[in-house]
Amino acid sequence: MGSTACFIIVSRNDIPIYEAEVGSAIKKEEATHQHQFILHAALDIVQDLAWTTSAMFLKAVDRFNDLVVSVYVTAGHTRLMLLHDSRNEDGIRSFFQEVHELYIKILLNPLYLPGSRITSSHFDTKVRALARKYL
């Protein structure tokens, strides 16, 4: 049985502009509509608790069966949301710093708007590659 994990970023006007799957389980396309569901429905509570710490990773905010939602908030709030079935709490954390400085290199280039979808195939490759380092 293979992991499974859906992560997403979100921009601060709760508009996601980046989505992927990155488990190695088996895909079926009404798992991905219910990972976005259960991602979507976290972001009220990430919301909440955004506002009451100082920290940027909030490791498990919500929990569906046996999936749980780990988030990091960007200084700028633009939420990155993995739902997944690990309990690697540091390569999470890992996967999440690194991810953010990708992002922070998508902002950096002047042709990029922000808050528009990233649709750069290397953003995703290398996403990607996290993802099966740490996750």
Contents of the next structure:
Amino acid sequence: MGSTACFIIVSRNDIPIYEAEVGSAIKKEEATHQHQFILHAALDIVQDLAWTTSAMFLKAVDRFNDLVVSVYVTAGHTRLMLLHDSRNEDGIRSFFQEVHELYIKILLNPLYLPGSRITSSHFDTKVRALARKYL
Amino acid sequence: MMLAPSETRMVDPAKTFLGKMLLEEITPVVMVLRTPLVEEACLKNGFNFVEMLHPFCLFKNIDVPVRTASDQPYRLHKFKLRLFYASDVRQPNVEAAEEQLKQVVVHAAERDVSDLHSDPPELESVLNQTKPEALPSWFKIFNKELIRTLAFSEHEAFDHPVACLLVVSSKDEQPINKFVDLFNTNQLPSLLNDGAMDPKILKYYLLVHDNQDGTSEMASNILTEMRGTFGSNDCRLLCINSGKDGSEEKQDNPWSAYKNDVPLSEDLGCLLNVNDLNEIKDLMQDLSSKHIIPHMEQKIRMLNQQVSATRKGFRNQIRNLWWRKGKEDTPDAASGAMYTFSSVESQIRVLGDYAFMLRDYELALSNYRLLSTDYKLDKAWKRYAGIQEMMGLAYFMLDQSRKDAEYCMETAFSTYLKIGSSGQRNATRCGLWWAEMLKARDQHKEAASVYFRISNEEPSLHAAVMLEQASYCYLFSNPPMLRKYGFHLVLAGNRYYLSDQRKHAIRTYRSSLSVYKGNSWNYIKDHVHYHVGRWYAILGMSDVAVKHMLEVLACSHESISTQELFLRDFLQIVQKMGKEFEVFRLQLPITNMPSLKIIFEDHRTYASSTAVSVRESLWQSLEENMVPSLPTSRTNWLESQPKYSSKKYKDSSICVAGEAIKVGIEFRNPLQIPISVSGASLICELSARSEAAASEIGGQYRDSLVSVSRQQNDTEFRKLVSSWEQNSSNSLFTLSEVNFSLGGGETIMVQLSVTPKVEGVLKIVGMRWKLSGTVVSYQNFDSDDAKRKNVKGRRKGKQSSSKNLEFVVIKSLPKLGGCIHHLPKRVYAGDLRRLVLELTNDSESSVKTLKMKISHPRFLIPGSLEDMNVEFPSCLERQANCRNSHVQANTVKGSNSCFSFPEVCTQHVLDVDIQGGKTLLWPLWLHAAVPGSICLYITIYYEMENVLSEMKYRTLRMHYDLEVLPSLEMSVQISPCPSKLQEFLVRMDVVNKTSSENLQLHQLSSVGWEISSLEPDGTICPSELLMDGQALSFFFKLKNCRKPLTEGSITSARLLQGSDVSLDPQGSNEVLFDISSSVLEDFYHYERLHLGKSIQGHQTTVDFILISQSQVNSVNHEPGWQSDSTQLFSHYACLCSIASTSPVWFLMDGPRIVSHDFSISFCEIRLRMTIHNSSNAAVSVRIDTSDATSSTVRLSDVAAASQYSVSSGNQTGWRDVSLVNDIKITSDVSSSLISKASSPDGITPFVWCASSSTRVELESMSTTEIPLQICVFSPGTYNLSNYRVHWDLRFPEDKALGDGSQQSSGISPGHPFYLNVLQSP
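Please could you give me the other form, the form predicted together with its partner chain, since above is the form predicted alone?
Below is the entire complex, every chain and molecule, led by the chain shown above.
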């Protein structure tokens, strides 16, 4: 597992609907907004890249210093974005695929309004478990 | 694919920004050596010699024919010379250069400070800007300055002087010697001295003559002398200062364009006239076209030949490679000292650079290429990178092979970085060129990333500028990458702040806000707003600072420490402003507008806040018959006050002067840290009655204004503030101020109130509170109306939302307050106690016609005034004298009954006693009928004594919750007594279900029946104290004592007849309670009502009342309540059915044992059957007998014998019978006997004599006897149950089958009757 990893799900309206710091490093106060900045800026790149390929996993799309942004775009144009400093592409791919499944389960919940914030604690626990497993 | 369109679009690389820059920057350098007198002459014009020549170094169309190395002719059009003093031809001082760069940045910041106050630019306007406008011009200046810091490096030849201009004044003594001295002094640049470049340099000799010093004759002489000494072509005379001071007016000063950073002085070049200018122009033209360009051309040819001879061709290449390999052993000489001007490498470099400067890019490129491999093999990395850089530029200028150009720049950049700190600045320059190259090709995204890479290598100030340029690249890219733009602006701002450029920092952050505005990436927004706010505060612009800080206050997602930081800084800034800061709709704490709840009292008044929250419809149904129909209250006063009948006030609510209107609203603290709020109060407008008409017009005007909300906010805010200020001086109403503090994440409901003092129209506009004593927030209510739900149902439901904060205030009225004293929250079921209702009237005028209604009369009933003074519970005890008839007169029974207070009492208490403290006390009786939670609603109606008042009546609503815990549970089983007609056996099971209460059973009463103990001495049970959880069973005998209906049924309508049994172990030494006492009886009535039965008319059911007592009062610990007194519990078990459903009771009677000598004859036995009609109607009864079978006899014989043997020890006879049939005495016992009896058999042991069917008619409540007879033929035990009783009710004509629940006819099987017939001896 990389020392820094920030996972975020961005809805099709560019609103973050789920955020999790999944890195093993001790969380620094200023890191959170920095991560948001990087991920937010990376959306510009995703916007271009997403339509050039049919694959959902876009691999590493952007980087900032030694931090890399990997992105997975679902069919509904929800973007799963991971900011990381490790180089484990296969692990990230698996992580994204499983989180995508979890996200679909969330979507199937009739009480969940697509595009709204994901507040399920079960989802959170599962994502963190996946992060420990793959990243 | 993406590149294709741009490839066609870009026509000439020389026209691009980079091309222009290269044409300006990579041009021949002319070193200037001059005497001080020359300088003196020039300074009269306000500039030095080089500055004087500067405008004339640039040739727009020089049109010089040049030949390439391969004799291809071409013409040079644009050309530029760079002139430097010899002292400047060296590496610039690092500190000075840094300072210079900083000045550029600071200067730009000063210019921008003006618009720091304005709002940040909108995103649309940013996007609409075309590129050159949007990019601040000072970036170019900065970049140029940054590149200049690298001038005159050793490893690059294009900064090496091509020619040397030696200038001597005509005033100088021995000018020829001066010329020689100038070049020979040791002040020549190190480049020439240490062998980096060829000291043999083109020289040009210039004599400057100042016309103010006299005529030019002497100068001409010197010139002739010079020509003789230095050669005729290389010498020239320049006359300046020919004009009179200030007389020469030039249309456009050629110097002004170059010296724009100093204030433009008019005397710049004031002494130069047109001739002088022309002469300078000619000089420069001559210098470049006749000397420098041909010189360079010639040098190119020479070098080219030399290079071709040594390096070109296959043989040379092989040799070169071998030779290089041999050199590999020598240590790396990165310093470049090994390459002197005479080395082949340097010569190639010079060749390349000269070719580049003369636009022969192909030649330049081929030489660079040749050289780059050499340097690479030599590991002279800095030179290698320099060559790569030039290759990239040459590729660019040739406009071919973009990939190669980029590859070269990339290699150069990374190679510079590889060699460490010495190459850093070179890398920057390379990067800048690279970025420009990419920008020229519309590859803005790539350019941005190059800028970003540069920023990593530079100190923070430079990095900031680079990052800002990167951000603009993202903005200009197609499509615009706004998020990247914002991010890089923030990065730049951060660097600016680190290098103390706060204004720049604010500027960049503010620009980034246009991107981040309105997005929901919380941390980003907080970061930007917080920092902008803080920096503004540092600059002392608190008002703008606060505006930004307000944005970050409600940051519930941040950590506690961040929240504390934000709040602390915010409050500090506010304090710095030195006054109370007023803000519209502060987000801290958050007000929950949908929770807005307005409580006011018109004709409905409430005793407590819980009564307010009860549904209006509930009250209405309760008050249904009590109050006059609703609209009367309004129309009445509206008619009397036509002023208010206008449409405007039709929907307004009514309130009474002097009575508070309460507004409840929720405040939520979004932070995890506690905050304190003080002085929360409402903002109201009250126009007194006389002004109402005037304000109406104003109000309409205002309504028409409320259309555009965006700008409205501000005016709304102003209005709130002004009306608040008006309030403070106004005494038309009083406002409550609430102070409270909110813990982290806490939500509280705050109740604010306003009390109007005069009549008029009151409007609640908004509210105001103060955060931490410094920030005042105003909030209006109207704007959120759309979202607000109507709290009070009908009261506001139909009204338009803008109106329901308006109240018509009417004259003050009397208002009753009320409460019930000592009403416990929890009681045990069956608890019976007396409560006191207290009504107070605080006003001056009096009220009349008090009425009261209670929602649950089963639980709570009003008592009579006499009940106040008697002692409880002894007042319920049976007394000698009979009950008074007072209660009966007053209380009206029925579920919708309404209790009117006797006029006498109210007269006495409320009307007569007008002085303060008018209080009416009235007793109420509470009986907790069933376990559960009960809401008691009490409404009291009263009318105004003063008929002129605007309201006729008011109601007081009270609400109490009562929790009833289970206590005793009583169940009763009744079965007919087998031996006696009209007598029943009662089994009562009592379970104490309380948790910790010991209950003492006191008495059991039955209504309408006579109850007595089974035991003759009257004791029921050894202990009647029932512990918690304990169960007991009691047995009683019950006898019908009811008279037939015909006798005096009217008189018994009210008073309960019945009998009581004491359950006390001591017997009857304690007084029994009178169940016909008013309270017990009333509750009994309501209990019956609850079951839906009238009190009379059922003979087959019995009602029991169990009364118990508790000595220890553990339920109720309220102080002031006598805890040592006994508590009384009464339990009602109504409609306990007696066993038989048949209205006809019958009993066989006769001898049980008969001795007879069967040898003589068979035995005849006479029996009697007693039949009783318990119904209200006449009945016809028929008795059918059928002969018994032998098997029945035998069966019952055996059974009887075995039963006898078992139970022979038992003394009490009635139990024997029960054993035979079954354990329980229930009504279905007989059914089992029928089946036994019906089995067929041949021999009959006995036969019924006389007729097999007897019919009798029985009147209601009458008894008759029918004789029966059997013949027995042999001794044995006989069961004489093989008969049936058919009965048929004969209702009178008018009452035909009125009661559907009762059967009109039926068949009852015979009761078992055992007869022993013995053979007499």
